[in-house]
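As a starting point, one isolated chain is supplied in structure tokens, in the form predicted alone.
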Amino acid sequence: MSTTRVVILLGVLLAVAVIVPHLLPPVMDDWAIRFATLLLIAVSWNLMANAGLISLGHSGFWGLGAYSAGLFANVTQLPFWVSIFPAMALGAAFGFCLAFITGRLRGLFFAIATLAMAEALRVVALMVPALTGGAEGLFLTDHLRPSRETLTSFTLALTVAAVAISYFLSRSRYHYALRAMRDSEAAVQMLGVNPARFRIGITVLSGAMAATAGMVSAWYTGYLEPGAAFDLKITISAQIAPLFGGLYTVAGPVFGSMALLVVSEVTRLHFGNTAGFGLLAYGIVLVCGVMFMPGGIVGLFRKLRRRPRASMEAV
């Protein structure tokens, strides 16, 4: 698809994101916000995975974005959309620090370091109740909270921007450097590419994007507490969506987020009172996806498209 067509398509999607939420019933807005926040953090995780950086601590970026938005709004009393700037700035800054500190870590060691980072942030949030409210939590100023339709439009517009960033990044030379890093950073360095620069860049971008999702979540719920803001389930969802949809692809997180939202609603409606069943369902989806669709939903579509062509060539 040409760049012009992509820009037109993104413009249409952006218009739909702004207009349609004002025509939807409340339950559809709820689904739209949940889908959008999941997609934001899934795209964020997939960007790092494309560079060979497997994060187990994306809930840390999410929580930082949520708390920075809540604290900033309560102190400044500025409109909700302004809080996106401190959320993105803090997420990006922490992404920079994480990439710099873990510069020598690879694979499992890097993943464990990100998990420890997220847990450390949760403990810090608990230990400073004067700032974060501690275990009792923190309420956002109620009169600053936007309407349901406004927040849904804002969030869907952010997802269009995130997917656009992922797409144009996949068409750039930056993408090829990241993909080469995924295979071997040592080999990339021998070719004259500085992997540390690309590693920091993609972690900063990913951190800012995940923090934005946390900011939206904070305004949606109107309440923050460390256990929910830094919940491991956030990281799990961020991983399962691209894995099930199609790892390392632009469309993978989109299809994966849709599938997870359906699974979440089905389990909530039929097994809402069963503790832990949602995580069990996610695990089943992931295992089945890895076993029967190693390329995810995107890989399955590509396989089905190749079959008619192969049949025609055989004839």
Second form
Amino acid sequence: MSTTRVVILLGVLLAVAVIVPHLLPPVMDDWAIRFATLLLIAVSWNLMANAGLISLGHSGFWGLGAYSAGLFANVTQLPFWVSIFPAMALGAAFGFCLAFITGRLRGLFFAIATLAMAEALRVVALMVPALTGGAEGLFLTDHLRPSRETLTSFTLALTVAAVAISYFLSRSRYHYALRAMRDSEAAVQMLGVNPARFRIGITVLSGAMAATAGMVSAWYTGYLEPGAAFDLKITISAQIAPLFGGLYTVAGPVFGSMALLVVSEVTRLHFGNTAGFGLLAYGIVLVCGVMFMPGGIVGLFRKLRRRPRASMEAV
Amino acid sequence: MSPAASPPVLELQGGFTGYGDSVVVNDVSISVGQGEVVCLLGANGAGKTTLMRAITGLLPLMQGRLVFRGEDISKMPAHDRVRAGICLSPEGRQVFPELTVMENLVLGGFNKRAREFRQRNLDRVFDLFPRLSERKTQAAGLMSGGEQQMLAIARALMGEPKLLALDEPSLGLAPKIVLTVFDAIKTIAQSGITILLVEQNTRAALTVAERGYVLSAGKIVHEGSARELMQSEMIQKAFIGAIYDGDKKRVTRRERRLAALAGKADHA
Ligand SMILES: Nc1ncnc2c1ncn2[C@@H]1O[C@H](COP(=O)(O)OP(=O)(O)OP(=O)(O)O)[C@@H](O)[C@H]1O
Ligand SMILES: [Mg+2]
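Form predicted together with the partner chain structure, per the form predicted alone context:
First the chain shown before, then all remaining chains and molecules of the complex.
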């Protein structure tokens, strides 16, 4: 696809993202926001994973985004969308700290360090009730909260931006350097790449992106609480979506987030009242998906597309 | 002939380096002149790769001074040394297995100085290794050991080297492929690029090198012109003997590593 066509496509998607929420029934808004916030953290997680940085700290980005947006709005009383700036700034700053503190840690050690840092944030949020409201939580100023339609449009537009960033990064010359860092940072360094700079760059970008998802969720629920804002479940879905959709690919997080939402809704509706059973079914589908589609949904598409081409060549 | 005839491109004076507390390279001084091909010979575990790591910056010097084209680079980080012009084809090749040949090459030319020469350098390496131009879109990990070695050298060349450092390019290759690779090294040398070549394959190394050093247990025990080294009894004793007669442990270490490398290539 040529760049101009991609830009046009992005423009169309952006228009759709802004207009469509105003035409849909409310239940679809709920789906759209859940899909969009999941997609934001999934893209963000995938960016780091692509460079060999497996994060277990995405709930930290999310929580920081949520709290900084909420506190900022409560203090300044500025319109809701302005709070995206402190959210992104704090997410980026946390990303920087993460890269800086973990130094050259890799693999499991890096993952555990990020987990520890995110958990530390949750504990801190509990320990300073004067600022965060502690375990009791904190309400966002009600009259600042946007309508469902507005928030949905805003969030969908964010996802278009996130996917666009991930796409253009995958076309840039930085892509191969990041991709090669996954194999060996020493080997990339021998090609004149400063791995520390790339690490910091990608965690800062990833952190800012994930924080926007937290910001949206804060406005959506209108209420903040450390247990929910720094929930480990966030970190887990941030990695299941790309895994399910297709790890390291641009489209993977998109398909993965959609699929996750569909599976979770279907199992929830189907098993309705027996909630535990719905979760179990959800888990089983995920495990099967990951086991039988190692390349995720994207990998499956690629395989299907390749097969007819091969047989045509045979003719 | 004195190496100081032309000002050296690279000069290491009294270099010490190692891992943690263990000093592996012990008071080593070497110099490489402009346009020269210098080889570094030595048995397994002599410290050749360790010395190479200190020169390319992957290991810090504990002591000593490293000067590259008139500039003291002893404290310069590895990625900046690449920009300065030291490009390495590492031991065991270390190509990026999941990237294609072309992507590996483009990455080799990633540093700022090399970027503007990318097209010229691509033409040059495809000229040098026609095999690679036939396999541009193949994943590097799916290529044979010899092809991967060619790719590793080509990738280093893409970095527009002022000093090309080659660590055991013959490692684990069939004799016929060794010939091909060394022919290419000869061509590179003729194009005027300065080369520092680490080898255990003395015979092959001395066909391209003008001068050499012999490293044993982390010290330089001998140096001289290629001809002198070829005839030297000392070399036979210093490490050819060590490989084939005495030290059984070293033999197995190398064999194990070769097997591991071969296994890795098959696997990928
Ligand atoms: N990463 C490391 N950590 C600790 N010790 C190391 C490391 N790498 C090498 N050594 C030790 O340093 C010594 C020199 O190893 P080096 O790899 O430099 O030898 P070499 O001359 O390159 O041998 P070969 O011909 O087998 O490649 C050996 O005794 C080895 O055990
Ligand atoms: Mg070695």
